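In the form predicted alone, a lone chain appears below as structure tokens.
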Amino acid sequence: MEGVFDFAPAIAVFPLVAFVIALAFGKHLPKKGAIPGILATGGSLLLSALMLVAVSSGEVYHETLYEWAAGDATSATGVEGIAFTFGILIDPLAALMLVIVSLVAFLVHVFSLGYMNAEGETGLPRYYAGLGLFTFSMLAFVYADNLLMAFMFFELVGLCSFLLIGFWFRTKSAPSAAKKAFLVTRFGDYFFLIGVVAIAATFGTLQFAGDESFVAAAQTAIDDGGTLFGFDAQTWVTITGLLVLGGVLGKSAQFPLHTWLPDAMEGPTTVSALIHAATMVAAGVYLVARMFGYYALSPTTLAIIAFVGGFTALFAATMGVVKDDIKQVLAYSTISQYGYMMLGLGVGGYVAGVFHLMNHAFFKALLFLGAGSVIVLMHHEQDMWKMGGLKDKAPVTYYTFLAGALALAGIIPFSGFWSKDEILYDAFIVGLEEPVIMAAYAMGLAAVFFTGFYTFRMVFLTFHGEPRSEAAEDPHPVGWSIKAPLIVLGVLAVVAGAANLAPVYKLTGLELTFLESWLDGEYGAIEGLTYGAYGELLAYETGVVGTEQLTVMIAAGLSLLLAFSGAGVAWKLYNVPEPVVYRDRLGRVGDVIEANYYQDEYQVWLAEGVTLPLARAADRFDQTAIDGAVDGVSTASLFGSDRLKRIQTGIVTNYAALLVTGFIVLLLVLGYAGGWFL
């Protein structure tokens, strides 16, 4: 199937042409340019699926597309010339992403339908031109071939988010919610913008993949054992990681830069849909997921990413369980599975990083658009509190529900339970050897207790019990349109999971780890690097029950254990006909989790008690140290000419006069030092 990679740019063309054909025409448009986007997302997904099919013969796609820039420096390791350029890579890894972009758009895009249209909401042109814009950028960065052409989509997926997110921009909050959306993320950014700059000055290219990567010159760099830029390679590594790490703790909403990404929830459901679960948020997990081979070079930098991986999984865990917003407790739950997959890839648990990846974006935007389809039926109305009595009245709307929030909490068979406990087993393995990976598997272990806790509080509010509201005693009918996409995601959610079943092939030995074999075996690996620093102690293994089969079953058995003891509580408190408020029981502790441990307010003195006196103090020093010098050296200069063009009369006589004096001073000077006056 080597003709279909020809078709491979028009994957984000598709989405493109939807913008521009949304923007230009959209208001004359039936569905106000709703058509479009659902065509185009069809055709992406079809050309994406095409794409699988291509790669899963073993074939990869790797074109140079347009040479933009070319320039003769050379590097720090002696590349002479570097060329910026756009190119496609469809790998495994890519091709898969794909996929789940692509499908994740489509069925927002049919969403839509009964979400925004139905309620004769306007500016819809515009709303459509942002998701398809949306789309493009993300499709274009999976398969982006350098870290350049990457970044620049990185970018405009940021843009995007700030346009989507401030969509309703005639309120006080939707606009405030894009902008610190957008600033958060630059933050981040510029860190990745200089690692950018850094990895093309030290080894004079920014290709992925391939004999020329700078992934494969890293690796020669450090066998080599020399210096770059004062430091040992494998430090320099480190660092340039490390910055481009900045990024994706902007992008992933990992901590600290967290904190824009709960109130993205200003945005339409159908924006926080798309942007949890296969754009915004994936973008910065996929890069790591990208850059694996880099990143497997240093294990410092895996531990770090570990470590905050799991650290943010707690963190965000512990903030869902006192949410009362149905959206709220989805975004927090968003930042700790990401938490999830930053530790699976942090500890060389590249396979399971992605697996959760992929589940993730099916569950979640299933999660999403039913928390859609509940504000729908609830009148617009998102307080769960309001809620209660929905279970038989939206059955749809239920059951595919509770097929996302199982699959969140990681209860067996459903697919969160395959990935989060491949995640988890992983850091633990290589936590027996190492602290730090053993304090982040803690983390990320106590965090399944929070997030089967939050997941079936939220079930039980929101469905179950008696209406507690007019709107939950009548609620507003929804579509097919609706329903349809719930259906689709709701099977994914139960039935993803079994393409990479890890603890069975390790207890059995049977082999149904076919995302294994995807990423890193029959059909592909990331420059051979799949475990990176820590490959012996990830390497599967089978035979008889042992050890290894034995330590699996403890510790999914301690996952499930804790996933079931949480959503026990949670069923015990809440699965009542008039649940009671618990949250001011938890006093002085609930204060601090329900103003998110003061993060917004010690960001805000960060900026005004820290930054901003700083700034006015170089400000001041600049004005009167570094401006004092140089406007004394001005008028000095000035001073000096004002002196020295009063000569210039014009009158010949002045200008003999002179002539003569400097050449008596000129005859003096010399005999002087010639002793002709001695």
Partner chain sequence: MMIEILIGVALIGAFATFLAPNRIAGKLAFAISLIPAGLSIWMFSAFDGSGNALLGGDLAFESQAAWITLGAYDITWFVGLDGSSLPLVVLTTILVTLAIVSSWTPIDDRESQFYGLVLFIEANLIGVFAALDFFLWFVFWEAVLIPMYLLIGIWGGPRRKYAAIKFFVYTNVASLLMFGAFIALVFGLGDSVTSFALPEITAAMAAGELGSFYGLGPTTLASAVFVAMFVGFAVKVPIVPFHTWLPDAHVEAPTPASVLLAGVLLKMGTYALLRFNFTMFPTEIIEPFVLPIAAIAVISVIYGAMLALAQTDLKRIVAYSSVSSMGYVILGLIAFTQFGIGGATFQMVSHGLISGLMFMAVGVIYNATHTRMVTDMSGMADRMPVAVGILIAGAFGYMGLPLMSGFAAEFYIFFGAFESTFLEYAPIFTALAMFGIVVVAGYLLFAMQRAVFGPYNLETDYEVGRAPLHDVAPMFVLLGLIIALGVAPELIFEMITDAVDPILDGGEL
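The structure above corresponds to the form predicted alone; please provide the structure of the form predicted in complex with its partner chain.
One chain, no partners, no other molecules: that is all that follows.
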């Protein structure tokens, strides 16, 4: 199997080629660039699957392929010279993610045939070029073997989101949303880049894996107990880790940098599926998993990750409750679900976090594509209050969407239950010892109720009851390019949870924790990048309530109970023929939630109420004070010369007198300065 890794670069290069083809020749191609995109992502998927097989047979791949820049620099730890390189790292985590990304990208391409081509969109070459570049950037990011390469493709992912969110650039709202997405994530990336520079300057390497990695160097530095940049090593690792985390918060839309994501719904729904499930938003959390060893060295950073995650999970879930646009509900659910992943990783639940990342990729892609299908059915209507009764008219869409909804709500035995439960369990047992984590856990748990509620509110409003508009009564048919991806993802949403049945293992002892073994390197792995290795670095204590079995039962029971009650309330309120709007009964609380807690307002205020006036003030200062001084000098000299020219009397003797006087004065001055009179 070893030779298969020679083809690893092609995984990312295929979509890049598709990008170039779509951009250059898309106009003349039969499906405007869709075919090269489908072939390329299909090829990437095939190769990624081969990588997965290779890794399962015990092989891993870590190779530096290209030296981007090299030079002299002495790191704070004394390493001489530094090389910034491009390389590929394929270990269990990367192989898994490659398959997820290329699969979702492939299905999105196929779905686009029905969603974009069949709906008569213009600008399709640009669309497919964007998808290709997006897939390329994400795949290259996933198997990047060092932090700088990861940063570079992380940024390119941001560019692609800008291009695709702003796809309908002739509207006013799409360009604005695109700008916001790039700007808010750029703000996060600012900290990320400082982190990259700081880590490079500190350890002289940016490698993720091996003895030469910055993770290993950080561990050595902490063990040696030296000072780095004026801080003790532990603190410095925390600081740099938090800086990198800035990028994660931006891309993974965590509080307070989540505001771009709901606006990003301005892009085509297919793009939302790609962004939310497998590319941009996933990139942040994936990065935390990729350099988990570094975070494991710093309990403070981990606790912050967990707390931010738990808070975001709850915060976003409450906002999802009052949304009327089907895509908006899904947008807030994405923010909330990535909060869970952060919570999981923050409490040391590396497997749980990655597990949820995988399950979420499937069911969120499914839900977004399902929403896309609904939008086609509804003749491009997105308001759920105008839907209703689609259940019998579009059974494929309904049942696949339902599978995704059950997974999202965390209902046993759908995939989302297993991973969310594992996250909450991990948070619970750590929380028993650490009060901060307990708070994060409590927020995560509370979010389960809201998740159940908004998910089923969405399902009932969309599919159940009586049709509430003409479009809902007479839906537009959808073709197989739309249905087929839904079915594939629908099956995955049901069964993917089987990859890691941790509660079953803990209760019965049956070894059904395939993903845990996978990430722990029981097949193939790179030393130091395994679940076990991370576990040794973690400083967390865990507790139990009674026995481990009882703890498992309590954690799972609680989250199931909340999920069912949330879904139940939604059932009661909205699974009726003629649902009514309850929004008014929420009163002022509802106003605050509907305004998204004024998060947008204060960020817009920061941009337009603070920065812009400051810029204008700077401009006025520049025009008046600085340029005024420059012009003042010229005015003064013009004025002076105007006066001075009066001595040009035209009388030769006057000139002779001035000449002599001037000469004497000059001589005296020079003489005085030169020291002749001393």
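Bear in mind the structure is a predicted one, so any value in this text is a computation, not a measurement. Between two forms, the rigid core is the largest collection of C-alphas that superpose within 1.5 Å. Numbering follows the first chain given and starts at 1.
With a cut-off of 2 Å and the rigid core superposed, Leu668 has a Cα displacement that reaches or exceeds the cut-off between the two forms. For Phe25, the Cα coordinates differ by under 2 angstroms between the two forms after the core has been superposed. The rigid-core alignment places the CA of Ala10 less than 2 Å apart between the two forms.
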